[in-house]
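What follows is a single chain, given as structure tokens, in the form predicted on its own.
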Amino acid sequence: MIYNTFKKLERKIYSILVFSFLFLSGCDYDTNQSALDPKGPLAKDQFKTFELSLWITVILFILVGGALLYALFKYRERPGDENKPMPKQSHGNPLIEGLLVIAFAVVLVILAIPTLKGIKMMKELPEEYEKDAITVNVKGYQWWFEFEYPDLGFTTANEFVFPVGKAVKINLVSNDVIHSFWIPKLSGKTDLIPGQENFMWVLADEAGEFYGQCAEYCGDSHAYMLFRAIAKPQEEYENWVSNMLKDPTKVAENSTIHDSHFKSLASKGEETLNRVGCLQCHMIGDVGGIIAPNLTKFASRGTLAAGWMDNNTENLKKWIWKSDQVKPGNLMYRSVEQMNLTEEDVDAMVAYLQTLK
């Protein structure tokens, strides 16, 4: 019986073998939101941290594993042996459990020193770093998320700029229930608490558009609130400052629109947007509220729904009309349903969006 069930188990350990191969196959270190690919010194230290312990844990697997492995095959019931007498059992050997107990204390030494060191150094900038550091106020919403820039005076949504080379020193609030920041290429997770600031960092070592989002359970949408971190050269970071600084785009005087049926459809857009109220929630420049992502300079940004779609004219229709379509649960939504929005009213109201560069 005992041999019939060691068959058994060794069947099952071939086939977790066999699947764990082609599990392990289709695995890609190479995506938008993969922690196995740093880009920048925090995320480098964190991931060193988890190559100590993986290969700690690969050792120990081997170690335990390859023992229970060898007792089973040698010590195995073969058939011929019903009656032989059973080996001599002991119940543990003092010396050699001692010896576990302090080779275990020392593996928890060795990764708990990496560890508290780079918490502390995701909680406190570098002196290195501190030079001519970047400050940015990140407040979550459900779903969706506001950058302030305090030294420079703007805001704006689900899309962050910085210079490479050089720190964001990350203030992080929230405006209603727990969220958590997470870009997986540039730092581990940070908590958003209500009543509550902590502070984060952030610096990439190259040029990118790195993807992040919340890592915390907040609401229907939650998968769906996304942003995006945009590293830039110094002098593509500084035009981008210029711009956002300027007065928002005005269809009068958009030079860079040359199509006449555009510029009245944009105009159009324009008067339909105030005349529904969308700014008593969202704002443009210096008018409107605050309850909704800030719509300054909406089209130079690469991504709309908190980052969940493209900025494109398809995209930005849909969002408007249907947004619970693209984000269950979210309050733009039913804002619109009270409007009585005809699609031409849309039409114009995405063209005027569009000129918001």
Given for the second form:
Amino acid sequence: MIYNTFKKLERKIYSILVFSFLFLSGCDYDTNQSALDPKGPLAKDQFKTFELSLWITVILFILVGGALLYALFKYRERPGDENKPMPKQSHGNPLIEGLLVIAFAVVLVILAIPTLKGIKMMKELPEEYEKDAITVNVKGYQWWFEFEYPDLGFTTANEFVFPVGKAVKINLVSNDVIHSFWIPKLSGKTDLIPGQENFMWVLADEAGEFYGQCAEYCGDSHAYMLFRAIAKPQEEYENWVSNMLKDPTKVAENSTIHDSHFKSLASKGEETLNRVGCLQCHMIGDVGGIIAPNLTKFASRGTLAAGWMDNNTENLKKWIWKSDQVKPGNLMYRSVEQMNLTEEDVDAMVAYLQTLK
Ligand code: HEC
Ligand SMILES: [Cu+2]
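For comparison with the form predicted on its own, please write out the form predicted in complex with ligand HEC.
And the full complex, kicking off with our chain again.
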């Protein structure tokens, strides 16, 4: 009987293995949000701890699973065993149990050492990186991130740029509920908590766009709360900074726009945006509110709606026109709905926003 049950179970195990192979084959280790592809010293240190615990678990799995399989096979009931007397029963073995307790205590200590070291490394920037480090203050809002560069005196949103090979000291707070700041390829998560400042740092060994994501459930559009950490070579970073420091140019005075049709459209959009009240919430240059993403250099960002969509004409129009369809529950939709905008208003504002480079 037991033998038959075992046979059935065996088949189940095979089918689970085949199915998981089919489904898991879509996974890869180096996708945009993979923590298995570390690109900086902090992420690499954390990955090592992960690998250590993975290997320890694999070895334990093989030892325990092997012993179990051995016992199952060796002592299984065979046809004809029904009439034999019950083998001698025993309960507990103090020596084996004592040794196992000691063995597991040793395993825990082996895991605790790199874990504690890793936590310390994450919370305090190692001295060697201190000299060249830049500082960025991050504030979490329902459902986007604000990035302030306190030493440079400007604020941006949803994308932050930093030099390759240099540490970024990151101070984290929240405007509303608890969020969590996570750039899988650069570091583990740290919470953004209202009323408490947390610290972490990142350093990227190579240039690139690293995907970030809020990792603490924070309401309706939590899953759409992304951001980008963009590492650029020093010179490009400096160009980016000097552009960020320039005031936005009025459309009429913008000499880089040559298409006269586009220019008049953008000019109309500038007027509309100022009139309908977008600046109650958004800041452009030094005018506007601070409860929504700063739009000063909006056109130089690659993404829109907190990293959720590419920043292009079609998506931008969709966002202003019907932002609830893009991000359910977002805190802009109701106010814009009450503005009763026409499609022409939206097209014109899209053109204006695209001049904010
Ligand atoms: C009630 C405040 C409020 C008003 C008014 C408002 N917005 Fe927004 N806006 C927001 C918030 C909040 C977000 C962030 C939404 C999110 O990503 O969850 C946002 C996001 C945006 C973004 C995307 C920014 C980014 O980097 O992802 C654009 C562009 C934008 N708004 C344009 C406008 C325009 C144009 C108007 C006027 C027609 C307007 N907004 C009016 C609050 C407002
Ligand atoms: Cu969240």
